[in-house]
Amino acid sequence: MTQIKDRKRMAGFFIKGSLLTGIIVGIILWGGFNWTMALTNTEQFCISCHEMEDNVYKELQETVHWSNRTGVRATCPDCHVPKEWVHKIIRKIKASNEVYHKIMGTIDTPEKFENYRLTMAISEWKRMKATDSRECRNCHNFASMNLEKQEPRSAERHDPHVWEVVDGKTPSKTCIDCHKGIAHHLPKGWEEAAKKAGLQD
């Protein structure tokens, strides 16, 4: 009888110990995962490879997204990585393709980068178009725009009535339709390629 009680007690200790170990390991893994996500979502991580630092990062520094009268600066992840968790994970998984190209040396020289720039731009523009320029809207909101302080041409295009949702349908145009090249140089032949991809009128 005592042997049965001892076995039950030992089984109970084993189950509780296993459960506690599982919880601790789960917390460590989840913390490590989130730490890695945060680390790979920094500008320093984005420019840790020379392909980005020597090309698009330098171009960003020439734009209003880098230096402006308000002192608000957009970093690489602000424009290229969604903030919502599920969308962020999907983007990170798709970014594994970029790791492949890094390993293969697809853009490891300035010449290769320029030759591949159009492909990268079209891919990013398609992503932005498909998400209704979601990352742009993290900072820019039509409802918050003071159209009187904008150039007339911009104010007319940013008029909220042009962009409001009608019958549950969003407008056919989104930020990236008009603002290609806002942070990086436009690749040669971009207009024709964008038209073929359905990204330009």
Second form
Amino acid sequence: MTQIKDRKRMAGFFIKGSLLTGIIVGIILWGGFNWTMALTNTEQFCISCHEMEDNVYKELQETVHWSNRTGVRATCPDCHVPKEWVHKIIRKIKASNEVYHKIMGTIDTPEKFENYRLTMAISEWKRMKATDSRECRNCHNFASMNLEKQEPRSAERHDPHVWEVVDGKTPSKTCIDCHKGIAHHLPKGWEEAAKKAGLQD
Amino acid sequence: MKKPLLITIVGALMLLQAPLVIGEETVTISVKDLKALKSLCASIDGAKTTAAAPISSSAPAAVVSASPDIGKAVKVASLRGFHELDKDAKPVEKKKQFKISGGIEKNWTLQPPSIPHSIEKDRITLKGNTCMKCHSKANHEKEKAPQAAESHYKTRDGKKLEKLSPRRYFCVQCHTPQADAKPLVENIF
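Given the form predicted on its own above, what does the protein look like in the form predicted in complex with its partner chain?
Expanding to the full complex; the earlier chain stays at the top.
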């Protein structure tokens, strides 16, 4: 009798013990994971590579996404890392390619960066086009645009009627179709390349 | 210099509404006034008044010493006015570039038209020229912008080119945005 009791007790201890350890380890791992995730999602992390700091980061500083009338700023991850969890993880996994090229030194001089700029830009434009410019829309929303306050040229083009959204059709264009090179310099020969890749009409 | 003569000159300057610093014996007058003064001096026989500063259309003001003891320190106005050389320059007033729909009227026939919009976001570099996003042959219709004129697609011998002529690559060499700013230098063109 006592043996069975003991065994039952042992089993109980074991289950409780492993559950507790599991929870603790889980918290640590999950917390650590999220912490790393948050850490790699800061501007400071992005510009810890001189490739970013010396090129695209400097260029960003000339633009309206860096400083403007109202003092709102978009930093690297706001545009280049999706906000939603699943998409974010996918992007982070894909970023291992960037780590590889960092190690290989693919763009470690300004000249190499320039040579590679068009390839990188096209790849980013493709990503944005494929997601219907999801990251732009984290901040910019058609529904929140006051067309009265835009330049007539812009208002005309942002008008939902032009975009056919009122008829329930999907708009034929997305932000990046027109707004290329708004945060970084345009690569040489971008227009022809973008047209060829179907990213510009 | 005789007293009555000095009084005449000072009186004339007052009529011309030139600023006057009698205490330091220094008179500041504009280029226009200086010309008037010179002719005045010429008409008064025996006048010893000297025009100390060169007459230059680019100088905002010239300084004439009307002091009886010439040789005393004379303040000289530069393009910075009487601003001390070793002091920081006055900060430039910030001006927003104009946006004028319909364009800006030309002052003469062959004038490169002024740019009726802001060009803050545009970049003209070795890599590219963002003006051509809107003003190129391919894009101007879609962008509802005027196409860069035919002359921009010709060599200096009048040969037609497919692409923008290198002579016309640096748009802002000829076309300029406009702002509500007073000219730094008088312009009588």
